[in-house]
Amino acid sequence: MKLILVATCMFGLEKLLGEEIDALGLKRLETMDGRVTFEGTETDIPRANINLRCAERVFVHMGAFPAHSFSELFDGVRSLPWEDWISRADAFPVKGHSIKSGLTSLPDCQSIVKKAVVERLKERYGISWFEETGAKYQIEFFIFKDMAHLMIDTSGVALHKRGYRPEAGAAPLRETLAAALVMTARPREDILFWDPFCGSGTIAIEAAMLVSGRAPGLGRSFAGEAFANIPGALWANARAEAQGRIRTDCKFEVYASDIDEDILDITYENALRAGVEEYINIFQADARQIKKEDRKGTVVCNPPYGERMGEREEIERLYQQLGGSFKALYPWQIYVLTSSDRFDRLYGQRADKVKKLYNGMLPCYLYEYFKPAEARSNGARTAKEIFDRKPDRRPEGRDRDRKPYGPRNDRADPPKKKL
């Protein structure tokens, strides 16, 4: 059966998500802030959940209609074929968002949608009471400019929760955003990939997963696995297909270093759970003192933000110091994600490209340095000077025994590759 599916993402990742959907052989229908709509079948629901690196959730789109009033919302929801998915025993909670629309009370919208679905199912099943003890079908409404979209969530737990990172350190970077940074940098086997602010290892792990062909959803389960319309064989086939794309001959090499040696135990354990520990060399080093090897390389990192006033001055000094030390890494390409809109001015070099992204609710900027240093424009601008000054678009809605892992040392120099 042909379905309309919706993959949601953080603002700024729509282009990369659309390219991922194209790579699965699926047809895109519409792209808007934070979501991409595409055609598919029941077979494609497991494929999308398991393989999409930048998506937060995958929904079945049930229908759309104008909703200027609560009565229009009720009638529109009631007209949709909920019985095609929800049986008389299943649970169907409701949540959602309303943006730039007349219906602003989310609790009231939630109540109306629930009541309309109940009335529809009452008519179809001839019962007046629903126990809701079966499979959970999370209904989500999205009302944008008075147009209501009704969907069923097939993912359950958000897709950025891959399952390899139960502990994430003090300032976690969402896995989907880390994947987007990696995809932007276009890592290759013949180029060293280095995150000198690795923290719990998210960027390094996502890079190793991408280049080795390991799908992000292989280590977790999904709400849609309990759906009667999506047989277990479809999920098994999608997993087998993804498993078959893992490269056993991959020679990719990642350096994951951090000044905080204590976090590196977590880095290793996360890499182990993700199944990519063989590609990652984990070691302690100060990012301001790392040295370039005689090979091609790419640095992708997410240094501390320093959101509080006292920290901000210290972080700005760090950015200035990075500008001096990272000069020695050229012609390596460098990608830095930070919430600072004046990073490249502090860094001392104008970025070749700046992208506005979001880490959860926090607006961030990805500063990309990929041109030869002599070809780069002088006179760094702040992100404020690059982007229109409109209001930010914000999304809505140990103590342990040390385990042995990859080369580590306390030097600024990187470890030597094992023979």
Ligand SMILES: C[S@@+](CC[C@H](N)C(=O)[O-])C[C@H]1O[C@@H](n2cnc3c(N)ncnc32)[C@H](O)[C@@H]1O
The other form holds:
Amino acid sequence: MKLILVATCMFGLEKLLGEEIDALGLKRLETMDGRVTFEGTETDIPRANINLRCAERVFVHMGAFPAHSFSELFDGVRSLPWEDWISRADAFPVKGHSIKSGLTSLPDCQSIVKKAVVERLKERYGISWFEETGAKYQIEFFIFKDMAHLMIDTSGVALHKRGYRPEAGAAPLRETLAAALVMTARPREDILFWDPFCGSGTIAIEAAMLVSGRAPGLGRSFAGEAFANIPGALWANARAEAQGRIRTDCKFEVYASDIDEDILDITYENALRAGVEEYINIFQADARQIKKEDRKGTVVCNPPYGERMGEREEIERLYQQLGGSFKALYPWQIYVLTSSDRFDRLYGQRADKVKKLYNGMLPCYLYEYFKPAEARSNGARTAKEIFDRKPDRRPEGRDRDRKPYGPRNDRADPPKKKL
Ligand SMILES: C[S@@+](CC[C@H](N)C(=O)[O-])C[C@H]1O[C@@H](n2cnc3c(N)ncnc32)[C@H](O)[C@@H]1O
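Coords for the form predicted in complex with the named molecule, given the form predicted on its own:
To see the whole picture, the full complex is given below, headed by that same chain.
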């Protein structure tokens, strides 16, 4: 059956997610903040769940209609073919959100949607009471600019939970965001990949999984495995297809180091569970002292942010020191994710590119240094310049050079409500 599917992601990852959907040979239909809509069939639901590295969930899109009032919402939901998916014994809880729309009360929307689905199924099945003891079909509504979208979640537990990280350090990075950083850095087998602030090892593990061809969802289960429309054979085939893509001849090498020796046991356990420990060299080191080995390399890291009071000065000193030590690594490429919009100022080098991303609800910046130092012109913009709402009106030349990084107290915009 031809279906419309929706993959959701954290803000800022839509482009990478879209490219992943293309790579699965699926046709993209629409991209909006935090979601990419695409065409597929039942076969593609397991493929998308198992293979997409940046997606948080995969949904079946049941339909969309204008919903300015509760009665429009009720009628629209009742007109959708819920019986195509949900059988008489199945459970169908409802949740959702509403953005930039007249219908703002989520509990009311939730109970209207539930009632409308119940009415529809009552008519179809000729029963008046639903036990809801069977498979769970989580219904999600998303009302955006008065247009209601109704979906069924096929993932269950969010896809960033790969299953390899039951234990994490104090500030672990979401696996989907770590995968996005890795994909941005385009790791290659002939280039050493190093996370010198590895914590629980998420970036290193995602890099090893990507280069060795290991799909992120191979070690876990999905809600859709209980769906009657997606027979077990489709899941088994998708797993076999993903298993077949794991490379056994891969020579990729990853260094994962951290100043905190205690966390390295967790890093190792996680790498082991992910099945990529053979690629990762885990050791204790101070990132300020890492040395360029006689080879090509890429550093991708997520140093401490210092969000708590009192830590800020210490963290800013660390960023300054990194500027000194990482400079010696050129022409290695350096990718740093931090919530500081002053990182490049403290580091002492304008980034070639700065991307705004979100670590959960925390806005953060990915500073990308990929050009050789001599090729880096003053034309590259700072995070402050890139995300300033107003155009930069400072004159070209000396003034701009004297204060290239903008005022200290310019903070990032608060995150938008998740779409
Ligand atoms: C934000 S956490 C990294 C989280 C990691 N990406 C993960 O997913 O678990 C920062 C890490 O930097 C480490 N760290 C702090 N200062 C360091 C230094 N000078 N050198 C190396 N590691 C350091 C901390 O021990 C902590 O594990």
